[in-house]
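Next comes just one chain, in structure tokens: the form predicted alone.
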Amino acid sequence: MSASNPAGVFSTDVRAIKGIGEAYAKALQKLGITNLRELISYFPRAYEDRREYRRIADLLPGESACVRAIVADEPKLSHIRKGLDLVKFRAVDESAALDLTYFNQSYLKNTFRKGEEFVFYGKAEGDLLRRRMTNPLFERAGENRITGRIMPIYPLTAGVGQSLLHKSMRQGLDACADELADFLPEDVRTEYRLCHVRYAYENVHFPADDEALSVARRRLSFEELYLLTLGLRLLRERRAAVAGQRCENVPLTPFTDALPFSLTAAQRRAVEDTVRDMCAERPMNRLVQGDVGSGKTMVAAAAIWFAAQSALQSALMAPTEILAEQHYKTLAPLLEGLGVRCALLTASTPAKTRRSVLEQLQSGEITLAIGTHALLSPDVQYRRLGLVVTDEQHRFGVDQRAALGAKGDNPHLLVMSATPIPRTLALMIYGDLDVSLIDELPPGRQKIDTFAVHSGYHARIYAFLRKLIGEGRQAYIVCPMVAENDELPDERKAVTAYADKLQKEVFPDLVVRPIHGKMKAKEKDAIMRDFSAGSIHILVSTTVVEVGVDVPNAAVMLIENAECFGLSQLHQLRGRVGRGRHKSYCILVSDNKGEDNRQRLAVMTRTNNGFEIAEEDLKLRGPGDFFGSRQHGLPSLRVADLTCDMELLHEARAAAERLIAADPELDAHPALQARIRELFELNAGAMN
């Protein structure tokens, strides 16, 4: 593959593969697969070991296994009702018989012939006297396409099955194998004992054995971390070459003197970091990361005031109208008292007010615009935009940040996130940003008492809620599901059904309301306003309250099926209460008796420290939570697992930093340079 054409054969449309027509190509597109590179880079999410064959007599109900058996009778086709056909037959080996049933696959009646030997792979059902399988995978004995080997399991979508994906992957690899460029320098590969790229791709998709799979995954994980580190370093260097809007280094005393409280040491450090960045030659790109209630907004306020002293305007973008309003109510009284004029701009702003705000932003009379995506509208123009602040970074894609930044001349960027992330992980996720941690809470902040109980406690919990509501408090109840569906297990309470049941059967004299992500934004905002105003006693919700408004009167967070949430998510939800002067509580209900779940919930009852919880989450669950919610625009990790690969991460970073030191622009490594450019092409222009 030439360095000037890094795509080569990889840019070939997947429809060039035999068996991929228009419909299948469209389905693959939903998985992000349109060409051969995307196909062979679509890695398995898991593997099934189908190498061992079990005797029918040794099958245990509930286990998945391979069985080699002979068809004992001719299959029978039954039409049960319209839309339901069954093909049934029996197969035997030397130990016992196995009853097999296939639903709605009537053509299989002619596939299985008495006396022919097949291998079946599926979940054993029935009892020790009569075993059966329903819809098992099968192939003729000796074929070894889908049994007798380690099989990759891929994430799927409608119209894409494992079998078709396996066939397409085989053809895709065969077409690309000779074109795979090894982006890792030879000395790096040798030093860290990494296999060749062709071996890695072959064995991550079609592993010869356990060791081959381990070697392949290690190589691909290292490459991902190496390329990501190199790309982030190059982004950082590129930012350093862009001229920013330097602020005058004025004392912060007028701002700090106007505060009705003292900043914590952690807040002061974050403010100092921010001010230092804003006075530098290049634009600031800083993440201020702190627990719920740690005072990130005051750091943003300091930055906004500081920018105003150099005649620069600021824009603060929040993910919802109600959060934007909350920021306005917090910041406007403080900043306007210091001569910084503020305006709120959302989709609900009346047309006449909006016109006035737009005029004053363009003329420079308004210094701070606080709003939602409305700040991105083409008609919103600034006289001299110098600072962009975004709240809850993972709610905004990099393109939205860039659209706001494009309204100024390389403005400074301050990102606020209440999702505590271990420092090592933060360096990977936010490698293009400088990170300030606010790792202490302001004095007087309520500790939330947390309890983990099983569902047998519901009657006592409801009595406790009634007592607190009688004292004037309010409560959140969070469920892991939204819609009612016949397929949902009964114990997983749908939000609307649960709210309805509570209203009718438990709290008929109180006001109980549901809220969930499928509601329209205006409907959600209206419910949150009613809850904030105290006219709703109990809010039954999905995780839409995870990042939400301050309701100082809410004193209980009850989380049903707590095992369905990650630790960091549970901590975020818990942070919705304890925001006022009232004693607050978090109750985690779970009937899951697994040791992992017990450990996780024990962490929640033991500590309120978000960073400690995030470290535990990383150990127990891996980085899925952190990366899953990220819309940062950086290349995602497809193979590397940071819980297992932390040592590999350090090795990859060390190797990348050595290369950058020796070849800052990667001019001596054109193929590597081209690959990084390809990976980051959607993002490079979107970051300062």
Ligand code: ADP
Given for the second form:
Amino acid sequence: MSASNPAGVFSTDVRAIKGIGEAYAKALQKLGITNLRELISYFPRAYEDRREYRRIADLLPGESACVRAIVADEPKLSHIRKGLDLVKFRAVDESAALDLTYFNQSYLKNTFRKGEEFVFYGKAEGDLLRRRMTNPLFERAGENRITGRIMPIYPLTAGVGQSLLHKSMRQGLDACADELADFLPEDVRTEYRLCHVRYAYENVHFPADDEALSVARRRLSFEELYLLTLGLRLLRERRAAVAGQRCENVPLTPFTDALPFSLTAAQRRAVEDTVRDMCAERPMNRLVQGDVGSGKTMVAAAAIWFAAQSALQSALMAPTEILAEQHYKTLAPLLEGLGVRCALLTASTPAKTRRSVLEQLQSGEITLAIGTHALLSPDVQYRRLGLVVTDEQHRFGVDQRAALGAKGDNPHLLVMSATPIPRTLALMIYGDLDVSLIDELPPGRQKIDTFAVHSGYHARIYAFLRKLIGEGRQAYIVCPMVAENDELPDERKAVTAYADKLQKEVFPDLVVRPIHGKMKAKEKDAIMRDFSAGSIHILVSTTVVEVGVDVPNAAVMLIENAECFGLSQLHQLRGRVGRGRHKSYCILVSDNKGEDNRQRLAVMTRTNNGFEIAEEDLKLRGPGDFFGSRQHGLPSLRVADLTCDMELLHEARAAAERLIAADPELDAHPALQARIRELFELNAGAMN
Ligand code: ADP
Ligand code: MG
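For comparison with the form predicted alone, please write out the form predicted in complex with ligand ADP.
Let's see the whole complex now, leading with the same chain.
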């Protein structure tokens, strides 16, 4: 590997590392690792203390430990049946004997030689008389590669095992450690007692001891929170520099009086936040965050009506045609009644209608355009676009939002999202992002009954579906993309095969249809329309139904292989039912007996509350996913644990604030500036 280009060493392809071939590189890619920077930034999820060697006599059944022992007899290979080979032998130390068994690794017969000393690490089984280990990790005594130290445990994927990852990590770090520049200002490092970046990377992966590990983690967490805070501050400052289109502060009563219900307190707060933003100097950039069914659409409607009072047009952009149509159906009657003219503009709008809508948008006769990406086409021109609302923003690219924003003169932006930010995270970003939380559902919602069962229940589940469909209801069945062997998962195969089977073998008299992401948008929308209209009884899908679809007659959400989904995703999927007056059910099928899975499904059966679920998800999985750029356009947190790093967060924020005060554009800190730019992808698009 060449170090002749220091700036570029981090972008070196991982395949440059000895031992990383095509197949392994591909597997690593699934973990988001393609170059050295990504490799060394792939942090362990846990550590195992393998420093202590236990005497065999002191092994406790059920506990993992290291023992140092001498092979006491020649390993025996036995062929039990096709596909099952065992290598068995005994090893001893001065205290007792240990029986060792390895499954299907017949070559090990020649690895362990009588009289040689090895270290084994694994879970002890058996009793005080006969102690056993099955498939323990091992190395030659004195090697100290995987024992005798604190070992990092990385999250894995098919084709990437711990030991291979350890080796690659060692080599990756060795290849670029010298080039790791510390972009944290010296005085910040001194003041907050933070170690050097090189020490941090070394010890987060290969901790010398507990102390070194905690010093390393502290430094990396601080760095993450510091960068995040700085980035958010920069974004905010730049936004403050442009002038928005100030709205006139008129009372909202004409709007609220026209609603068939009164807004919940949470909705009212969100509307107040929004209206206040729109009357201010700078353009609004607000995220409205509320659980599925919490009534975000009405907040958007209020903002649209409010903008219209100042003669500003609005655009409401939804991720799919079907959602755009739904919004049109709910909003047009309400807003037209208040004198706000609305139009629907999607890819399937007939050419003639489209032409007339475009004309009226340009002349300003139409005040609200509701649509999909079609709203972004260059020929869509507005007379005075003042507000852009995006629904379920995480399905939109940053560029697309920027393109829409560019159609007006710095229009106000309102983003609605059902992806909950756990409270701890919200707390942290409140200062820097404008977020309104709708933390309350409209009154009278029924709890969705949720059951977690194993696949032995299928016959009963199908009978239950049949009964509800007999009563006029409809059902969703969601199955995950399951990878077969090492192939990429084929979602089309998964859903079509399952739908076919159900149609032929279980529900020949009903209409069962598959829907999946590989279908053309037109095809998908047609199926959703049929489902909406009730002419499809059972919709079998991957997760395309996840976002915002509203079919009040659907009363069952059946999720197969529920272990494949994250908690938040399960909750989103469940939110597709319970939208009408019918009692609704969610059935989670999983044969996975793992503790993690059991806990996740238990959370689902216990609560319907999205925020509670987000908190649990945070505990079980860490915050990375919430902060994934996919959802909020923010960099993800890889080390910092906000459930316990709050103190560090305050320190990092204080340090960031001081730096910005002294050097607002970070001109004196080019390395820091570059890193933030990289993390936030601060291009024109992200700066809206
Ligand atoms: P989401 O936040 O998931 O987008 P919606 O805006 O689609 O939720 O609202 C869900 C349903 O609740 C809609 O049928 C809507 O008319 C209804 N709704 C919204 N706000 C209220 C309210 N304050 N009282 C009663 N029903 C409401
Ligand atoms: Mg919605």
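As the structure is a computational prediction, the values presented were derived from the model and not from experiment. For the two forms, the rigid core is made up of the largest set of C-alpha atoms that agree within 1.5 Å on superposition. Numbering follows the first chain given and starts at 1.
For residue 172, a C-alpha deviation of 2 angstroms or more is recorded between these two forms after rigid-core alignment.
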